[in-house]
Amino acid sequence: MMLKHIISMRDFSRDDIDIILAKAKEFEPIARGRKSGLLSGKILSTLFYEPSTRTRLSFETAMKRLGGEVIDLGSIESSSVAKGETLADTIRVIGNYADAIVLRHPREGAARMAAEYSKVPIINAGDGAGHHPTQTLLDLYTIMRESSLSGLKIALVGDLKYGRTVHSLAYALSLYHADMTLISPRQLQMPDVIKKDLKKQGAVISETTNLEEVIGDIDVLYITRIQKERFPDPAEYQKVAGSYRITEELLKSARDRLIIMHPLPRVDEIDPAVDRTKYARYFEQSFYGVPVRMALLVMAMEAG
């Protein structure tokens, strides 16, 4: 399997996404510091329109642990983005200096309307509040490594209307089938175009504002932060904001084989003790990022 771009979960078939995870696991020894040369004379560059850590901070490393090289746009504010041009005559440009393009944008569709430029392929880190594929790639494998992706129980929590994760990875899960429960503040559910879309899939929806009353029924808790920047209105965003945390109390309930997942960054969502209990996954789910982006990118390149 080649991959020319990375744009969406929804290009991505179940066969596709049991090929790109069974490829991570080969990639993860060199993912924990073994030596590989097998992109040497490659290089990827970094698009950043919104700040970002474990996204990009995980395809350098990726990228560089199989022997590639980076090069990165650095700010919007000093690159040629700051003298008006366009972002179809940036990746234009790029795709003469580098094998693959990473591209993290605010604007929903910028990501499919670059690869429409671009003669490399383009790996979607995120746009706007449309859909963050590698995101969803590293989630899944979290699953798989963690948990079990077969007979999933899986609760997704916090900002499930302008959450570009949650989105993605619900779209991922629908092909497999889970039991999804949707706990969200009413302002905040999941639109309603998209839970048409997951239960055609297959998949079993409920929804709910209590995580309380489902904390013992669900294998994987999914929690992400109310996304402040997503807000149109600043007094909204105050309305909802502190609406769920996870706390050593709330866990006193939960099923023994649970995981808790978070795409990161926290804010006050989950109480730091929780780091201490059997629960906590999102430190290890940030570094499964970088087998999998090994994945991708190997893949996109040999396609590119």
Ligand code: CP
The other form holds:
Amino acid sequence: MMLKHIISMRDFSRDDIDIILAKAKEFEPIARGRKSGLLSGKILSTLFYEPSTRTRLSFETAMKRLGGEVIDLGSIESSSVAKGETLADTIRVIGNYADAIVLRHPREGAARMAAEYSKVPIINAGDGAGHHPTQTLLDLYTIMRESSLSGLKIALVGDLKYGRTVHSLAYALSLYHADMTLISPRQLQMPDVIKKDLKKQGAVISETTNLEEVIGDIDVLYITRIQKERFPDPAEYQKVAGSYRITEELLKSARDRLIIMHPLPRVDEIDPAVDRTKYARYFEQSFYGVPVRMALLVMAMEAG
Ligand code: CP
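And the form predicted together with the named molecule, for comparison with the form predicted on its own?
Everything in the complex follows now, all chains and molecules, and the chain you saw is the first one.
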């Protein structure tokens, strides 16, 4: 596969995804500390116009463990963006310094637009409520390593309206013919346009507001934070805050093989007591970001 830019899961076929997951598996020992110089001499630039811990640091870890280097724009306030420099100009300039650019931006479509101006590969690290393809690939990798992508029954829970991780993930899961249950408050349902697209792909999806009624019938519970920062009206956020909370009590009716995933950060949607149960996989999931992003970086540097 020769995708120059990594913008949306819609650009990936199932074969593409399978190749990336297999590559990530090969990189796991390096992600765990084995030395490599595969990207020696290469430079990655990270541009985060929104906060991040996992995406930024796992890309940086992936690059450094492969022998490459990272230049980070730092805080937006201390860059020339604060003087009014446009995203297009910033991208054109950084393309003179780095071999690939990881971009997170609050505006949906920003990564696609940046790719039009960039001579080096752009990797979308989240564009508003749009897409977060590298998160999806690590989510799929986590399912592959900790459960199975074949015959999967999964519940996507929480903010399905604004949540870019679930938008990207639902699309990718449709390529694996997963049986998906979408669980959210009515105000935060998956947008119709995405549901239509999923159905066109042949996805099996059902919707409910009630997590208790499906907990005993799923292999993966993928819960997301209700994102306060995406609500135009704070009063609307208050109406749905705390809608779902995973507790040990709720898990009494779970299947033995259930795994719980969360892209993190969490706020109050998973009781910390759940961390000690056999179901929790969200911290392993954050580790799997490293081998997956190694695979993507190598692919991007080869295509660039
Ligand atoms: N999952 C995720 O994107 O986390 P960060 O916002 O910390 O990068």
